[in-house]
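One chain follows as structure tokens, the form predicted on its own.
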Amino acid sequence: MKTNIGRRIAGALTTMALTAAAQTATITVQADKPGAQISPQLYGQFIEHLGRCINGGIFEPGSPLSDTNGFRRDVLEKVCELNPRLLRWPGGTFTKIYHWQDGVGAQSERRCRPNLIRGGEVDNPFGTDEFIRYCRAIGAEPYISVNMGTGSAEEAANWVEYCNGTGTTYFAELRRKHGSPEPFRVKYWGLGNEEEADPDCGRLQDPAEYAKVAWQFAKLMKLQDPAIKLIVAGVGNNTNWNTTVLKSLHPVADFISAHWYFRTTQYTNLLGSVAAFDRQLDAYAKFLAGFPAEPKGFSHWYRFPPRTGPVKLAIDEWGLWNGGAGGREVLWNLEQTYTWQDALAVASWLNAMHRHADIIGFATWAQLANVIAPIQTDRNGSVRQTIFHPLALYAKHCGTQAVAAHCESPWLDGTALPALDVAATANDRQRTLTVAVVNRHATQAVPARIEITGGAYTLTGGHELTAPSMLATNSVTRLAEDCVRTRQLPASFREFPPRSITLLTYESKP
């Protein structure tokens, strides 16, 4: 007997669960029903001046492991494996106290300020020029969030001029003086971060007030460079905030942000959170559909054009934030070790984003190194955490377009969740299909019948990730070890091993 578990998956993609007695899954991929383009920036990353994410993570001048820029070579190599096409900086909440001019020019002349967000001091060795160099080193577009807490619209506009100015104006010339004759061409600019939060240094907790101030920021920044794309601060499930903000700002808001963190170590709760995330994306699709794809009646007196195309969702912070023992030290530094069950959840999370590619403009994992991160470092080296592997695998092998898929799967023991989580993608010309399957069962393999409709395709192989147990980990105390097992799959593949992440590749027949 088949039971509908009520999960919409990108239009035609739905998941059904079988009774425990029926152990074989059926996966149908509808090659003739391609969906939305998947943004290459779905696999972005985020760095903030928090704990050892930047200083002691990606950046450590004077270390024997660092290059002449102060970038940790071992970390840089791993970041390039992740292939993030977008990198967000300087925050995060830290944005609300960050003044960009503190972090440019000669190191000896940079200001040291108290960190009013996290405590301690910030001496700014890693600033705008270092950030842009790092983006270029990893092949990522830069995404900068401006200070709407203690900063001004003029300060933000001057930052745009410093980065993108082409004339002989003061801040464009200052960039040249600092060694960068060509403009940085920073396209993505965030108008603040989590501005609704009461406990920090922000001042715009009322959505109408935020929208009013954000308009001034948008005007001055767009007048510096009309081509920039703006991300306005949204709030997860706060419909009142999001509606108020977009009703005002949608003519210039290319994206509205939302942040998701999973905060549980209990496996079924973790997967339940992924399912809830899928449903929340459904709600966002309906919400964003209420705003016109092209703004009407935009006055020419603004002297810059309105946005083009629909408002998209920017998931510019997402991650696993499980915490643990250690009190304040853990709260601020947020360094944790991820298990293989966390990696399975991350892969399911990526599947959900592929299924909702029509509304997601980009996503940036929070954060890149040490702080709730896929890469962990110490002075001797660095390791790929378990969650690193699905992030890298999907970025490298998944296609550029969502494709409708359907899965009938056994139950995950004791839950109303399917053991298999499935999404499908294709390359731009539909010549290659990639079927991403996560077997979330800890101990049971799941055989599957896989059917491709709407075209003639042949399974040519694939890639598989597994680990010896659900709680397997990697650690800087074991630099030479990696608990994650990788395998190239033959074309005869028919069964998904327990606790596995699999990408199957199908090629169209001539």
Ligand code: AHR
The other form holds:
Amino acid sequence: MKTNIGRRIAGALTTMALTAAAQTATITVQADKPGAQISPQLYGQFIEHLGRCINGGIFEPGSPLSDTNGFRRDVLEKVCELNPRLLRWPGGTFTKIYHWQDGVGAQSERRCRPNLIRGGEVDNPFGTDEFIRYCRAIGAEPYISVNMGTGSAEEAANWVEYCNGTGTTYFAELRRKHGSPEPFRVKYWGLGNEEEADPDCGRLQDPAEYAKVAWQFAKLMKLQDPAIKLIVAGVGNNTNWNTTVLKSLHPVADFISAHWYFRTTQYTNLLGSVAAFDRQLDAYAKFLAGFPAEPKGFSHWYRFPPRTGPVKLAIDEWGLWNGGAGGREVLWNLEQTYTWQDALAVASWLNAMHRHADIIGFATWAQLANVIAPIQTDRNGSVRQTIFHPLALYAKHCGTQAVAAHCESPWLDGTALPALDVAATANDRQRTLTVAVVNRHATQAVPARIEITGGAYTLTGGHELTAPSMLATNSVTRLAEDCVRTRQLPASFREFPPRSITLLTYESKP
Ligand code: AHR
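Counterpart to the form predicted on its own, namely the form predicted in complex with alpha-L-arabinofuranose (AHR):
Now the complete complex, all chains and molecules, led by this one.
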């Protein structure tokens, strides 16, 4: 490890002169500088009819491991540990061919269709009612993306009626007939998915065209239920697309989506991608600030209200799609084994989201089981992949409010990347602080001086994750093993071990 010092302040990296004590990092947390609320839905998840994510992943009717709903009990238990407060479905790209009526009603009457996106067939045993049941079982809000490829605005509006209708209209009654007298109250609705993409079954690659069609979808869906929140399809880093779309749709766009997949297994490049993501979020903050916090002059003739509150970013797919440990990418073969270094990148990625909590409405990891996923299954059981651990740890222990944190850290050898990546959060009106620190160095511990300003706080302990090597993995072929070591920390904690993820807890002194 070089003795240069890298300093990250609100995402920006600057260098400092070499010093004799440079191996010790200095972390400053400004308890008197609370930032934005962190959406609890930042730890959301995504399931798609793709490979074995749903069928054979979370859902396997007839398996001795499944409950009477067909939900895999072993998987459900792990999903609850991830505690996703939002679950997105049915896609993804699959959305573009999904007709929701194929997947409701008696199983024997569900329609089987060719899968025009990925080949094979779709026989629809897991449809809207099963999705809602799954959301309820794990305590997540449902988020549904509608079909703007082969579907119509009317079909999407009928879906809103089926889910949320309270009257005696046809689709509300159909839901009742299918056994759900109470409305599902689905609040989040996505207008399509990656609509700029050409090689799939989409048809709206021009942003102006997308905006025009999406407006019609928005109107019909909002007329069914004015309380729903809409996510319009954005494109990460495509300013022209995002600007055109939001200029037109911002009065009804509660969120604009962006997808981020990191596609490298080369460690430095992976961490470089996380740093680039941090900078991209800075750019998004400026971009979103260009739209009014409350739309003005919205005609009452629409018979539904405009958006309230600023447009937020919906990172409704994020993940590592890099082939995994020794893997190679095959079209739509999205099952991979994650290494411990992938998990370190995921923790840094979560830190970056905490630093930008003010603009992020929610995030849903892509995807929950088997498909580029934290949970891997086979017929005999399931495992928590390495990346599962930071996702679960952050969801469980991080606070609900961002707090300013600075770190002066040694750099990783030969890079402009700090070894330590730090973000802080608070709970309970700053009574508790959680300082998240990722030591990304493979072999060296980093001692740290930690100063909390703006209040009297005591370190009371924490949680630490480590693994025996950067390339350590868990696998469904070794069901009983877990390479990740979890440790409760004492209040005397002083240094961050190599390749570790640590959440330190501070309590304010009464
Ligand atoms: O998550 C896998 C796929 O990646 C999704 O279907 C699509 O939206 C994205 O390109």
